[in-house]
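A single chain comes next, written as structure tokens; it is the form predicted alone.
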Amino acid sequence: MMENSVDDYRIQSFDLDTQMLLKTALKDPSSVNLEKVSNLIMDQSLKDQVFSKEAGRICYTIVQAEAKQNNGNVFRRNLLNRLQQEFKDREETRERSLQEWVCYVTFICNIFDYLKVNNMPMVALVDPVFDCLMRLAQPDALMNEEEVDCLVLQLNRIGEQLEKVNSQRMDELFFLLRDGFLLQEGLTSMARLLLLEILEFRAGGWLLSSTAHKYYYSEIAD
């Protein structure tokens, strides 16, 4: 596997001391305070949408490095604790800042995607991830294009994996999406298009046909 250069991890947005700390954590995790590192990554993910999509890779690399170094899982434990804490406060976060809430969902889905145990998704994350996606499928959230966009992006990324671990909850989520698409008044045309795309994406076995792809993406370009 090619070594990732540190630039691949999008850590340029941090100040230099923090960049140094993260670089060290990626190579020699036992020499730094891993609770501090997990908090830094979480805090940045909540305010920086680009970073929240990439942060899973940093976390994955630190988890791997720590396991190799001393078979430890201090970083993962701290990260999960912090995710859980933010999860408890998710409604307040959403009330306070839609952007922060969308960043949180992006981050937790990203962690679900990257952090595996014996090549399987982490059981501890399955229900919280579903709960977040179910929240994005509620009528009030479907009125916000930002939330619909976030929901569809996450399902594109991890929908198939999630369905494998709990198809019943995926069915429930898609009942909500179908009802929203068919019955809800006042959705923007963009939100409708995104919902239709994800309904067809799952119906096609999590693959978008090339005609569907053309239809959605030429429509957006016009």
The other form holds:
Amino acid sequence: MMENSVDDYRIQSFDLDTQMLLKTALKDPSSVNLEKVSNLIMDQSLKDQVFSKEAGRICYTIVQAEAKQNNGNVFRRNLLNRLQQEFKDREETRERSLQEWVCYVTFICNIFDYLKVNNMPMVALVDPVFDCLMRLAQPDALMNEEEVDCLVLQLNRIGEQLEKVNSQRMDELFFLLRDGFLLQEGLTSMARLLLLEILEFRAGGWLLSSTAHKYYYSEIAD
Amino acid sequence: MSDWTRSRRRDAHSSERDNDSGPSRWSHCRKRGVDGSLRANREADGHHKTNCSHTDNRHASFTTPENAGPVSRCARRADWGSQVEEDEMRRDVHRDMQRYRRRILGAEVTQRERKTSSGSSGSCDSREGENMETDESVLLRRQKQINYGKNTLAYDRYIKEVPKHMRQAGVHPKTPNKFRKYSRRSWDQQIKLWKVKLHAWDPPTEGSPDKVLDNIDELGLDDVMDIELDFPTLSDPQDAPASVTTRSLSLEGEECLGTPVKVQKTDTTVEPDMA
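Mind sharing the form predicted together with its partner chain? What's above is the form predicted alone.
Let's see the whole complex now, leading with the same chain.
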């Protein structure tokens, strides 16, 4: 399996016992406590931003393995319900720790990106994901570069898919982003740059033109 | 098998008994939730089932044929896990419907060819197409019943012990065809008969739970493939010769098999031999 090496790499951040558990979950899911595994992945995602960006891949592999092994979906069910639980507490999480909140949004978006039902996005996650992104687009969140960075990253990854399933909510989100970019005082230039880029990105049909790319990503021109 | 799985399963068995009015032997064999997931979320399952059985009872007192309308009987559950599972089932049912339509079309074409050669009258398959059940709520309800029956150790043992080509109509249980138009009563009766037949494959070791659990581990890919069983063998060339004779012999008492399609097929397939 090609993805094994990637998964192995991601798993390094766990202690040895957990690594063993995850490796077994990937190979022989029915032999481990999948509820525990889903909680471990969730907990780690909330702590580790790098992990939260790629945890969807491991989850995808376990879901596939479990479905293949006994047509089961214990892991997915527990993972989604845990995600839902954290979703309910998101405002408290944000108040307690910005980093954890950003990790949560990164994780749920990554799950949205990786886990599909018959190759279609999971409908149950569409509104929650939008809710998270709308939250990140509120004036108080736009003041934190961390949150703007997260918002823009998520839109880069799943913006197009989200727009396909609910273009109206995407429009609403972008009203907020335009307002933020244009009217909000006190935004750092970095935040404005990120917002401008994502506005251009969507306007270009979720693609950045080569000149725009050059503008945002090349070294400062002479 | 680790301890947690075992205790979890034991939980599943005990709470199952509260909800199931059937014999405990039956519930003892249950291994996964209604939706096919291994029993984990006890609360949600319990809630779900009470809902269903309530409406079930109410409906059973009606004598009119089923027409549930667009409203689902089971209220949409709030947890994401269940929502995604329902979503998945809905999409699976729609996918099955497309497949089934293609099958009917395929059979219809063959039928037409045969018609010109044998001169038999009327295409039963096209009638089949018109009479197809397309109401999503009915299909979802039926699929749930089917999943419930398939979600047993007996079913797993059955599909393992009797390979598809060895199955004989009237002898072996055959999953009712959810795409045919049937009255609510007729359908429920078919499901009941099917489940009764499946009981023949109940695990023999009642007293030893370890044996039963071992069976769970033996589950192979068969289980994943069992969607195939939902379709009638309309155009299954390799199945036809073996099953044709038994099928025609066992028509009586098997209302789900006594359909014009199968009879028609029997006639036409047998014909070449006689010519």
